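There is one chain below, alone, in structure tokens, taken in the form predicted alone.
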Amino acid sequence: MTRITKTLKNIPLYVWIILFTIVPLVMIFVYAVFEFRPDGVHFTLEHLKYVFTDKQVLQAELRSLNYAFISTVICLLLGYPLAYFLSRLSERMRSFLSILLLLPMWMNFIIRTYAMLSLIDEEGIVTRILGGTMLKGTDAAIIIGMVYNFLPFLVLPIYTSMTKIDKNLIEAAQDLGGNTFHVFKGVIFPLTVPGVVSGITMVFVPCVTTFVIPQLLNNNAWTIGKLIEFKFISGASAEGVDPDGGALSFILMVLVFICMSIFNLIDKDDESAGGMTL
């Protein structure tokens, strides 16, 4: 009975993920890999051949990765200090630099981005500390508007794992002789692993996949995102559907879950690791 009552309660969930996860995904298959003719339905591998041979289409893909792996790392070498800063203060302190730091994701995400155009334009504050230099169209401009929108979801996974380290390890560790580099390094570091996972991941995904920011900052730059988006708009058919863009979405789609896979392996190869190492 409690078996078939915890089924029942969760239904919605599965219905939800059914209709707006599983059922997507699977049109996305079936636009990437069928024509709909008036003649009857069309099994072809075009369109997955053209994302893969295009050069428009391949510089897109290795801009989006590009513009992806810098972000990530910019919002590592910030996001980590800015974690264990965090996690060094008062509680109260804590709490109130956390909702700082969250504070602007309470916006939209297009608004946050305008914010940002507001700042690179031409009469921007940040054009005017650069001596008339305007980011404004340029890939440094890409960039800081990933990190500017993504760098919370870095810092609160790491910040996480660090407030979740029991200072007796670290205690343990002066006990024995460490100084702060191993202490940092064979404790801190090791236990806060799977924090800075999550965070590349929840970084990494959406900047691959965001077509708003490189729009809005640099409009000349194609991206995978913004090249799904042109598809969809100026290339559809009379149904409303590109074939050319379901095999993108669909590509995009299956680079997302490889680079989810690593994350995560190397996330499950470090807990079997045993994490700590002095």
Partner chain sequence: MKNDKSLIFKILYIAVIMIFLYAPIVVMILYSFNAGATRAKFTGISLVHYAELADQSELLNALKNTLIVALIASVIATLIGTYAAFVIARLSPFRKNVVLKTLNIPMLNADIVTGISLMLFFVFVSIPLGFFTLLIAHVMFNVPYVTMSVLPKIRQLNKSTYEAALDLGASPALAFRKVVFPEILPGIISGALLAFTLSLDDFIISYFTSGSDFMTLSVCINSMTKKTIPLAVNALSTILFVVVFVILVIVNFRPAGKKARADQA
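Any chance you could show the form predicted together with the partner chain after that form predicted alone?
A single chain, with no partners or molecules, comes next.
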């Protein structure tokens, strides 16, 4: 086969990637700095300025980061021991429990959040158990919703990296006199860092960007995801795209890419990062 026909065969793929992955991302930037008005297209930095100066927006950004941070920490505190305990069980128990852990992940996100909502709203069982104290509408509801939705996404990569650890390494550490704590600190923990990093990414990014969880569980809390959703859908005018929405999405995109590159820096060793297993 000649070089040219070989390259020709690759072109549709490149066109596909450019057209449906790169161009749409560029569009976010375009809509952040251009206004499409009936009298023409205007360049403006007004909307980017709005994102950085408007008090409500800044608060929403901080709030989103805050919820995401707290939820990720809780997921880590709950999830790391869970992954560790799971990995220490017998083979049969392990495969059964990891399927059990996977199952909710494959349930529709909206249905899962609705299921959580129906526990903590006016008629919810939890509300009745708490004697009428309704969690819906509180910050705690958002955190609970996030931990509930994303915990399995954190546990699985960590669990996978734990099951990959060579048993001989652990035994060698024990033979050399290490107690459980030493073995954990010297062998198990360092080898699971890539799993931890990919687990954190999988929780933190969706937590920062979600608009469903605050919308359903505490509609008073404005997060950046909810602001964007409002600008584009629920609060959208008939005149077309709200450029403020474009600017907000652009900032969110930058935020997501920053998060991912930070995690990438920590986790250089892409291949060994324990991923999800289906």
